[in-house]
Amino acid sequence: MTMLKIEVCVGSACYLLGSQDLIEMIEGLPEDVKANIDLRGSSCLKACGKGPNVKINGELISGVTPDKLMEIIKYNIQRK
């Protein structure tokens, strides 16, 4: 099974815009869901004015909220 690779920007701008909330949401997911996620931090995803930024399987997504990230995770895990 392919892991869902999620990189959350933890640079200053994204941190101030809520990237920590995204990490906490992922860490709070059930273990069976987290088992399919490769979570990593990134120092900067080069889109500071649009954060918080996340790369999911290499695709940059900006302005991510915990709810939006949850929808993306559910969509990608259901596609497997």
Contents of the next structure:
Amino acid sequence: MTMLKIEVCVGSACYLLGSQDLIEMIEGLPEDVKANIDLRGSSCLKACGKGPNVKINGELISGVTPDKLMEIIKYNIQRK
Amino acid sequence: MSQLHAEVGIAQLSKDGEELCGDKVVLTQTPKGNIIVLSDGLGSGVKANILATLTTKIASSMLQRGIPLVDVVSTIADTLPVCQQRKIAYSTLHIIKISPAGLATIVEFDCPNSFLIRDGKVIPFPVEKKNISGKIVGVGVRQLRENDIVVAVSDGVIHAGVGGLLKLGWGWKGIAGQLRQICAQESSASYISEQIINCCQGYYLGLPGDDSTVVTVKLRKARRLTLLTGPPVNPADDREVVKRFMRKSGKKIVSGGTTANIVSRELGKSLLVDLSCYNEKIPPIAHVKGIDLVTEGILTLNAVLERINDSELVYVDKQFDGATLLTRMLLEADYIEIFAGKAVNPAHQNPNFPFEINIKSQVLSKLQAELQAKGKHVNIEWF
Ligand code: FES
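The form predicted in complex with the partner chain is what I want next, because the block you gave corresponds to the form predicted on its own; please supply it.
Let us now look at the entire complex, which starts with that chain.
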């Protein structure tokens, strides 16, 4: 099974717009869910004005909230 | 020979019941070296503080302009009012000047002899008595070596305990004995000054009978640090800037996400964000091989400014966020070079950016002033 690759931007702009909430949300997930996630930080995903930005399996998603990210994770992990 | 750095540590006590200390110390840097001026105003409290402040300010601004020591002393000797009853000047003057090559010049006017500590021995810093404008002034010049220590104290320290715990006070010899013990271990200049002041406080039984000041100057190899923050205005300069940055000796810090990406690209080394090191205000640090510390830019630098004078926050707490790590490294360095890129970060034009976040140029100049006040040499180069 392939891991879900999540890259959260922790650059200045995204951080101010709340990217730490995204990291905390992921880190608070149950261990079995986390086991399927490859979480990384990025220093800037070059879409600063539209943050917080996250790349899911290489695809850039902007304006991500913890709820939205949770949905994405559920969708991707259940689908496997 | 590598350049020597004069590390300065100051500790003070005010006379019991006084809010202001009547001793004043001013540190100045000139291209020709560090100048430390200590003055003890007659009496205590506001009046003494004003006299001492005047004396130190006049002396250090004259010295900063390169006016010869003799002229500085004679100007001060001529202008200082003299107490009618006691026939002594209203304030003392103690100057320590250290050149980048370690040549120390000491001037003592109405103040206790300086201490010189070399290879575990404590001796009076050799001075010759000179008559300058009718005043007897001690002047001494000596080439210092690595690990040499020079200590100057105001007479409140010499007299600690007088008439109480010690009949005649602690005295020059008593202090010398204590210095020998403290300097037997590797100690920083601030530690030495603090230890002497603690003893002094003890002899005064916690109620200092006079303002007391200890200034310690320790010579050691200079520690260098270069901080690269912000991309150059012209991306074509990226390569050259990174090259120059990498050629610098000493510690290297990169502060800024985009800057870190540029460095990683130019060096062909991967950039790894470390998600174990962050808090709600300060983004995580990252790692690039060959760089001592990689942090986010503007938020971290603003937080450094908050921490720089808060030693509890920096050292006592077990904090490992980017700003704390960066502050610690800055505080340990003597020569700091800042390579600052002027490229405007589009992210910072974001209307969601809080107002209290200082923009880069403001943060850097405030940081420069704070670090200079701590006796560090700081140079900012914009590109
Ligand atoms: S800071 Fe997140 S995209 Fe630039």
